[in-house]
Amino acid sequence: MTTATQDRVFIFDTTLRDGEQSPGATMTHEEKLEIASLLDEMGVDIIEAGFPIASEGDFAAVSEISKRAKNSTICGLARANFKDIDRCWEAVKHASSPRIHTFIGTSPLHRAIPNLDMDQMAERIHDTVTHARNLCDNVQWSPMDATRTEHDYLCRVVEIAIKAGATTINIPDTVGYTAPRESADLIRMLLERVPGADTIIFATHCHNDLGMATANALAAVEAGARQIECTINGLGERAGNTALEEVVMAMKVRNDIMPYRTGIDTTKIMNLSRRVASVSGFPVQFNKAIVGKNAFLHESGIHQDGVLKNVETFEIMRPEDIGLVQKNIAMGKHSGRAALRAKLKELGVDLADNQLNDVFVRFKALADRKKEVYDDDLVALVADEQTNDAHEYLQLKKLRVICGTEGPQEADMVLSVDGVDHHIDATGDGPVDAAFNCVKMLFPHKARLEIYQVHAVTQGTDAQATVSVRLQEDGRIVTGASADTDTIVASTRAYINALNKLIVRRQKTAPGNDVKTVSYHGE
């Protein structure tokens, strides 16, 4: 189990179990273990990797996941029962440090859900925790809604999980409705009224429906909390959860009246940020807080100015504190596989020789259409490379679009469907039309288009466009994303991405391995 020191705040990454759970963010196997993978190398203390009954698909995931770990705690959650509990054993029992997290909803509108009284739900809490204590030293405990929940029942149902065995209580803000002094005060409360709580650690979990998310789990730190729970980006369910960066950051940003400490290698938030954003097909916003594209920018000449004179005039940190590198020299059709190399480096993005080989071909394709290929334009070549797998169902192989004033507008396409090409060519209004056409004439399918958008990676008419595409079929949402320096071809391989996604999606839910109700979505 771990222990906390009294400065030591633990940092527990629920990116591939909350963060996946926003609509449309599906990860692939590979992707998860690469997420993982990272999220392990960066120093986070517990990794909640997946839901282990919810899917084979998921149990699959953090069973490897916990295999692989070097570092890191690997956490399961499980719903208070006991087949969900056994099942988050035995996916989690591989990792040298395992623990399983129960969870259920103890305000008075989640008690009606599973129609058990005040009395009943806590004889559940107890038999539900000491099961899992039985088979896992490292037992976490969740009363889902802890922020409505009456403070007399929530003090005694946290007794009732101590005493049972738990060795984290984490305290959810599930639907992001508390507010800072009421997040402190909750902690202290229960610090004050519990017997035992000196003996656990408390955790934070807060939801960012009222744009609140970061400075709750900070108030509840000062408050004495010693775990927060977080997602890289802040992706999450709804407004999403506390953002990683932001409290790790503002911890070290001002460790003076903030005087905590965490494991993370902040040097490596930047890449895995990017990541995120590109598997999950959630873009991250100009705007965003450390990890935004305008985060270190400055246009207004009075701070350009000051910045050029002193940089910490109107910066609070620097760029190479979350690894992003400033130098924004441009590669060109001369460069090399070494420079290449070097330079996803220093970008934080470091490849096996294959992968590595790769990303030099498209780079050279690139180069030979860009004059300058920078630091944008790579990492949205990874990112593209990684985000379109070979080995998938559906493969674009060819397209020649015909368009302009006079219709209608052509696709010629030849598309790979489980290994075997097919050419096809169709119409639409527009070139983007007439090769969704194409795909859906190959691939029919019911799934609505929600949203469709175009970002340039750089400036020129040369740049690269960034492509996000958002579908929804009986339920289902999936996000797809591309890059390319053809528009048309970005947007044709982002909606095959999305229904690439919609077909591991289908295989999620498909009858016999759907268990999401009301209280699947935990905290």
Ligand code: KIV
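Residue numbers count along the first chain shown, from 1. Superpose the two forms; the largest set of C-alphas matching within 1.5 Å is the rigid core. All values reported here derive from a predicted model rather than from experimental measurement. Compared with the form predicted together with this ligand:
- Comparing the forms between the two forms on their rigid core, the Cα displacement of residue 257 stays under 2 Å.
- Relative to the superposed rigid core, residue 418 undergoes a CA displacement of at least 2 Å between the two forms.
- Relative to the superposed rigid core, the position of the CA of residue 210 differs between the two forms by less than 2 Å.
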The other form holds:
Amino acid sequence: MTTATQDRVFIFDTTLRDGEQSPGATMTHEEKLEIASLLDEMGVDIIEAGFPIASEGDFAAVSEISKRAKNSTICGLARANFKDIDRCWEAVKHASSPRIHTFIGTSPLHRAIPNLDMDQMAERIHDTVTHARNLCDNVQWSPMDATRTEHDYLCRVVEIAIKAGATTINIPDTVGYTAPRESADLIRMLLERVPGADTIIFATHCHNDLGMATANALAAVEAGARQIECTINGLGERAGNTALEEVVMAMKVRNDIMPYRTGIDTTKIMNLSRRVASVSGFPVQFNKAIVGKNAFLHESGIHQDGVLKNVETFEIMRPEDIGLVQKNIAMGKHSGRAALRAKLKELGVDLADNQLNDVFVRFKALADRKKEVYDDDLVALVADEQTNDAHEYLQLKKLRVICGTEGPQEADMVLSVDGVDHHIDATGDGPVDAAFNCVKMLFPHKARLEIYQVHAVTQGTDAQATVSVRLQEDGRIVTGASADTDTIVASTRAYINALNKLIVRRQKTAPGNDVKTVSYHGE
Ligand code: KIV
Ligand code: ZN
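Structure of the form predicted together with this ligand, please, following the form predicted on its own?
Now the complete complex, all chains and molecules, led by this one.
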């Protein structure tokens, strides 16, 4: 179990639980395992891997992540009832360091929903934390909507949870309502008033509805919290959660005024950010702190001049600190496998030999089509290779489109369906529509297209396009992605990738079953 030293702040990543709860951010089982392993390698202290009772998929992911984790504590979420807690324990018990996280809404608004009065809720907290502690010696308890809970009642229930055996008390700002001074005062008040508060770790869990999640989390740390709950890229419901990269880099860059340590290897941040953006289908905004595309770009003449003379004039941290390599060793069609491996390593991507072979073949093909292969091209190519598996049910074999000012646009396609090639052509309102119509004719379905996004990976008209497609069918939401120098090919492959994910979902669950429809107040 993790224990506190004065300046050590534990990083609790909830990308796979609170982050994945964001509508549309659903990840596949394999994607969850990959993200968990990257978080583990990066030095995250606690990974909240899911909400085991919420779906079979969550249970399977939490169990598997628990079995595979090398360093991190693995945590699962459970509501305040024995059934949730037992299910959570069944999933996390495989970890060498397991944790049960149980919670209940304690503010007046949240107490009203299960219709419990203050005393009944206090008793429920005592019973459920005791039950969790009988199963696992590492128990975290959260009073959901703590920042809107009456202070006297908050102190009372926190004391009950500590006495019942909770080892971490998390203080959630569930609706992103608090502000930095209040966030700090709340932790200070709990430390001063609650007997036994000095024997446990206080955590801060902030949402970003007012854009203050990072500031609120850091203020809580200054007041004595020693665990920050956060997600990669700030992924999460509504405006998201505290962004891991922001709090970690803030404490590193301003260690003079925030003298705290984390166990995070910050050079792994950029790769994780890219992978989470790719698998969740939530791109990072260009001007996002730390990991945005523009975070280290200096466009204006004055800035460029200053940076060239002395980088510190306009840069407070080095791109290398977050794993953003800007050496840009030119990669082209004459580069060999060893150079590609070295380059990917620089970019924070470590591939097994067989994966490297596949990526190398695609890199050569790309280098034939594109004059310069930039770092971002390679990152997009690897992401595409990891997303689009050659053994999928649907595979694009060939595509030609006719487009231009005279419609209708036409697509001619060979699509492999369960190993058998089919040839079809279709028209549409634009080339993408025509290509998607071909797929629909060969694989009829009623999934609705919710999002279709295209981004250029680099500058230049020969740039690769990354496309993400979100589909929804009977409550199941899937996101597909792909990259190619041909935007129509990338679009079609992203669409097919989403459909392949949907096919897997259909096999695993009845309609709506893998959607986390469990209510936070239900049983
Ligand atoms: O925001 C919140 O209150 C939560 C709890 C379940 C901890 O995510
Ligand atoms: Zn939350």
